[in-house]
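Have a look below at one chain only, the form predicted on its own, in structure tokens format.
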Amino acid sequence: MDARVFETEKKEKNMIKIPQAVDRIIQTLEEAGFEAYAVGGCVRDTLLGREPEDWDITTSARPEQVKALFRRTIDTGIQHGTVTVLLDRVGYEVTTYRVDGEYEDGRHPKSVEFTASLTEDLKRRDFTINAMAYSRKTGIVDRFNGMEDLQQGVIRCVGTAADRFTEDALRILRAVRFSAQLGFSIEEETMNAVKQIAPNLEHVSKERIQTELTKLLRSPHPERIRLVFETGMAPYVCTHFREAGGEVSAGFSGEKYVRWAALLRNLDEKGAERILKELKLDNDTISRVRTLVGWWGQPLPPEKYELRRAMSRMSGEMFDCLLDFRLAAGTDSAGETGRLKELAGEIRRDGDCISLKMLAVTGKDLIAAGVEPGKQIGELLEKMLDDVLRHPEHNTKEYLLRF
């Protein structure tokens, strides 16, 4: 992070560059007599030189007033003051300044009240670095020293940390996730409140928890997943999450299934799958994690039959991923991984049979040759495949029909 970014006065105009469509929306609202700003994560990321995933806009205009100013809108969350404005087929969320009412379930406010005060709207946000707003007219609006925390690399709650986390327990996971994504430290009061409010995480849906954990694991600092255990959050993530605990480093490739497999690799396949299902992970991810967890610790000697056997149990993509995973996990050395990749390349170049689809005969061929239909067909094909994995030259129709 370049500290020179922060040398400019907080109110200097044109300090950051915003997309033309966002500027158009803000200008349209201002010309109609309202206040409007880009707000939150997009301001934070732009100041850090990162590309924002999306741009949110906050305004003093009420939802019905926003809708009257733009030709195409969607009532995304009208009860919470949010209208999506469509420009050039892209949606931008525009939300009225608001004050959240009492949080009854540790996750959602009981009510929302609109306000004319930008400060009141920013006050309800989670962290100082997410509580900044910007427009060309005013420059950066920073009421809670978010710029200073960006410069210092600190995650700090707006106001009293315990209050912010009591309002929404998911924020305790977000604190760790932002720490991992940005490489920031968590300020002491905020960290203490994370530990204090950790049990409230049980009120948060597993899908939302999983989303935060996945972002954390895929971040540049996945090793900070350890904070989920050190702060006492793990027992409240899901029933069996505390059983996880493989060390995760940036040495593992950043795919979702790879980082989850790294975290769960000390469990067996069933244990890993149980946790992933509790957290509502998709079936494709679960299947890939099972493959990596099941194979990363198994002996895989540099011998072509053993490699063909392993390759026959998974897709080529997953086999290549497995070799890199074993290297990152310390199962194989760089030299060993290099030799395994070399042999795998030879197997592929030679066109060796490594799947039932590559066998020179099919079930129909066996039936035509007089084998009774039934489960014995599948058993026979599996025996043929094992023979061909050992002896690739046996993969001919003539030989296998004699088999």
Ligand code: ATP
Second form
Amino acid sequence: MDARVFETEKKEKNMIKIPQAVDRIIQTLEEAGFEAYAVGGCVRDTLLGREPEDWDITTSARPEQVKALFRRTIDTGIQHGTVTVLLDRVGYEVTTYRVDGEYEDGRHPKSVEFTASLTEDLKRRDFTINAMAYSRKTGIVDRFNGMEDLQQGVIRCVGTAADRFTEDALRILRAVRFSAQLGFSIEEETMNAVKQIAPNLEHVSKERIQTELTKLLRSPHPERIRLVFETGMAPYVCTHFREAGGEVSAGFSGEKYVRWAALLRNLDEKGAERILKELKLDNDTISRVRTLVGWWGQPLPPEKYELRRAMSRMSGEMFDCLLDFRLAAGTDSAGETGRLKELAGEIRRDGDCISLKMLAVTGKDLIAAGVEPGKQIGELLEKMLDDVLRHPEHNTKEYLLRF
Ligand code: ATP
Ligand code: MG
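Given the form predicted on its own, corresponding form predicted together with adenosine-5'-triphosphate (ATP):
Every chain and every other molecule in the complex is listed next, the one we just looked at coming first.
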């Protein structure tokens, strides 16, 4: 659903629908004499008619007081005031109202201070659309005009943008990420501060940067990644990030590795890997990106030997993914992709050998036939595979042992 579709009815009634469990947590806290609200991203997403990823609750109760009220809790981040309450095996983060103290070089707040004021807690949040709270008792609490920005489709800092970005430079990247996820524009003062404070991104941990970039790339507007370059953030993302230049569009399927490969496809495999490693992406993603980056630009004629050869170099899943990637990148036309898929289908239906595992002989067979054990076994098997990729009918024990 388009994130811009705003549910005006709900706005008028000032009511939104929240899960029963969240309502139960809020009520339990209220009955014990505390204030409690759903807050942040979940309120924003519900107002936009999007499914929230998780539900966060903010409360005047201290962590020990929260823990005393619920049977099952986890100390998620006690020092920051966060306790996870488990209801029906789902976890809900309940965080005490807090003001974030001074930030150490735009990294973590040096200290967090609890407060009795909901407004203070909302004030520490990054953007107006992320700074609304809700409870059934009060309806939407909106101290910073988040509702209006939500309706207008605007990302705007709570308070003075340059100060907020100086406190925590990750917010610069979050501004672009939310704009890409929601299709929102970035308000002028906020945008100017993004450009001004961009160099501070250098002090933010690579993991936090990566999480935001991945969300940005997987969003409905991945082309907004170009804002990371245009605003001057790119040099501070990681050492070679500036060299990444693939245009990313929503035409690429939404998997993490596909979108990263789209961005890095102008580089070679090594160049892509270097960036992904520095940004601490997982090895599975790195290996998939390498496959796509390495193969997307290569000629892939509609010819069975060529296809079997390509298929022998990657999993079936990655091969299918590669064909879609090439189509989205404009390497192949729709007609060409159709033909390649057809041929790949035939290869699979016919059970043509496309891997060492499918070869009719094994290393053991070769040794039994008198070949010296050692690295020549592997080389021989590779040669046999290449022959069989050209001539699938050669994949029999008799033929290959005469080979
Ligand atoms: P997502 O859909 O990615 O979960 P979200 O808005 O819920 O988006 P979270 O990172 O889960 O984002 O954070 C929850 C809330 O905490 C935000 O809505 C915002 O109010 C606040 N918040 C998170 N990170 C920051 C930050 N770096 N600076 C200020 N407030 C933040
Ligand atoms: Mg969230």
